[in-house]
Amino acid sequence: MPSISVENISFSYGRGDVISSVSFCAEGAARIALLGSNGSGKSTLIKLIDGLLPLKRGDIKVNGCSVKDGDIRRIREKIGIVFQDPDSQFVSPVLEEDTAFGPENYDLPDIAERVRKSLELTGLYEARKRMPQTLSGGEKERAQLAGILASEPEIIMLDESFTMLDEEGRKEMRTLVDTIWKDSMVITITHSADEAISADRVILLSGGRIIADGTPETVLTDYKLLEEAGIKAPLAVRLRKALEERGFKLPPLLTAEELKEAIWNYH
């Protein structure tokens, strides 16, 4: 069972803490949104979890392995990260070779089968001989997912990964991730409250600290809290507030579908 334990960590690049006294635990096939505005520390946090930055205060354990023990390789075998710019992650001029990079690096068995399966699942098998740079934006995102899928990580982190896609493209990618990694932990790093709606749990960061940790229904409907964190509330929450200011009394809601139903049933 995948697990992450972040224990009272702080981190600084030199002047003041970017991450300050952060603690949280997660386990199992959770869908977690790490939500925060620019500069809130969310990207730094996932780099610390993956051992890309040296941890000096506190501790982080992934599946029971501490980053302080120095066995970063074991931890990275369990984690796959898709960053915002897919072009920065391609390491080979041929897609199928790029997809094989992770399994080869970790000395995993059956590499050819892993590559075939992951490219088929992401709909890119017919493009396996192409240069990754020639793919469309959506195909590049799927190519990065294919490379991660080939290593079969227990934890996947999506760092603002689908920002270059339109809403339909983001919806397709979220569905693909949920389908492929249904038994894994998925952490979405985002500054969009609307993107966080589909999570099971929302961890809200502001100024390097966790200021809220709960269900989307709890965190994303707290208009004042989101405003203080520099996060725009979900569209449905903003519309509900605007309607209430005009005298309409609506129940708490989170999605556009809930808003439509509330308006339809309004008396």
Second form
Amino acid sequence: MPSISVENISFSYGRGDVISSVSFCAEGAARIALLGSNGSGKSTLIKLIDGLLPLKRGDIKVNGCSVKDGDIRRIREKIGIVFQDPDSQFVSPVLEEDTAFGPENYDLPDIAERVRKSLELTGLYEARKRMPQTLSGGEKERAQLAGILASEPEIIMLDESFTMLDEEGRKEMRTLVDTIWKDSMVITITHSADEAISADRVILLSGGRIIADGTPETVLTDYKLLEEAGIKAPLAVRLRKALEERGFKLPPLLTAEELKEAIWNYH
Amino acid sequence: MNLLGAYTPGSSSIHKLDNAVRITDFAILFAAFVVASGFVWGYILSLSVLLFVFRMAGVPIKPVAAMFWRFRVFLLTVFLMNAFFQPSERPYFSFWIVTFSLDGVLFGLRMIMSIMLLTALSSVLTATATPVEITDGLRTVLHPLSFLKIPVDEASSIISIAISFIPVLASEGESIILSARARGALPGGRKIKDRALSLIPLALPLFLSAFRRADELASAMEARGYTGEKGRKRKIRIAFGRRESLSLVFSLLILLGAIALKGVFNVHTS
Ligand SMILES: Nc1ncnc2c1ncn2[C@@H]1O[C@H](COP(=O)(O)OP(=O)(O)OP(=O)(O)O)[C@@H](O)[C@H]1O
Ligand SMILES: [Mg+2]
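Mind giving me the form predicted together with its partner chain, seeing as the form predicted on its own was just shown?
Entire complex below, previous chain first.
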């Protein structure tokens, strides 16, 4: 079972801490949203978890191995990251070669089979000989999923991924992630509260600190906390509040669906 | 994308060659082109070989011509620099450091011919082999050097990363130029000096974003297990068949031909 344990870490790029005394634990097939405004330290945090930045204060353990003194390749093998900008992540001018990159680095067996499966699952098998740089936006995102899928990671981190896609495309990608990795831990990094609704746990980051950690129902309806983090509440939550101020009493809710339902049943 | 030297998937004999043999072939042809430079028959040989290799590979020749056309100012500058600054015993005229002579003109021509022929030849290599295949080939060919404690694996990886970066940079350059144009930067239509200056706002973001890109690419590669020293342990082995031997015989013959031609036609110059 995948597990991450972040123990009181702090980090600085040189001038002041961008991560201060952060701790949290997660295990199993959790769906976690890491929510925070621009510059709150989200990307830094996941880079620390993957051992891409040197950690000096505190400790991080992935599946029980510390990023400080464990075998970093064995840790990274278990983690798959989809970064924000798909264009700066392709290492080969041939899609299937790019997909094979991870498994080759980790010396995993049956590379050809892994590549074929990953490309089929992401619907890119037909495009396997193409140059990833010339794929469409949505195809590029799927190519990236294929690239990490091939190493069969247990922990997936999506750093503001899919932001270049339209609403339909984003929904499609999220469904794909949920089906491919239904038994893995998925950490979604985002600055939009609406994106965090579907998670089962929301970690709210502000100025490098965790200021809230709980269910979407508690964190995403807490105006004071969200304001402190510089995040707008989900649309439905704001609408509900506006209606409440005009005297309509509605039950607590998060999504547009729930809001519609509540208005429908209003009496 | 019709990028010069961008990998073009295909099933030509050159695509199918063993990686190490392909690299060796191209190295031999490269040497032959160098030997055959400086005299007309040599250029005829190089040019015919080049056309033949393009045909064999099924790689279009148009992007190459287009690229030389785009760099015409650069090529012209190289030519003029040589034509006017090459010291000579038989100048038409000489003034201060400027010397104009037949030797200079010939030398200038020779320079740009070499640049164009060798660029075109190497573009066939990168068009028929992916960076991974090139790394593979280099690693095998250079393997003996690793006994001298030369970091062959690292050197091969660096070369291949540099090659895979070309299309990224090119597309980046394209999008920067587009966005600059969209905001009113027009190439041409102004005075030369302004035009030179107007390149700066284009070049600067390209450099900056190239650095950023390189940084992000490095992170992404590391996140997928790449460590430089350790990753990508492939076995050293050569698949040597009929195609491989034929290609080696062909390139060696061209090299010998170039040497012979040079002996016959080029005794007095150089
Ligand atoms: N390589 C770096 N060198 C110096 N400072 C950096 C570097 N990368 C990030 N920072 C700084 O660290 C802070 C946190 O950055 P980080 O990228 O982790 O934020 P983020 O939450 O991911 O923001 P965004 O939503 O904009 O991606 C910011 O103030 C940023 O300026
Ligand atoms: Mg970020």
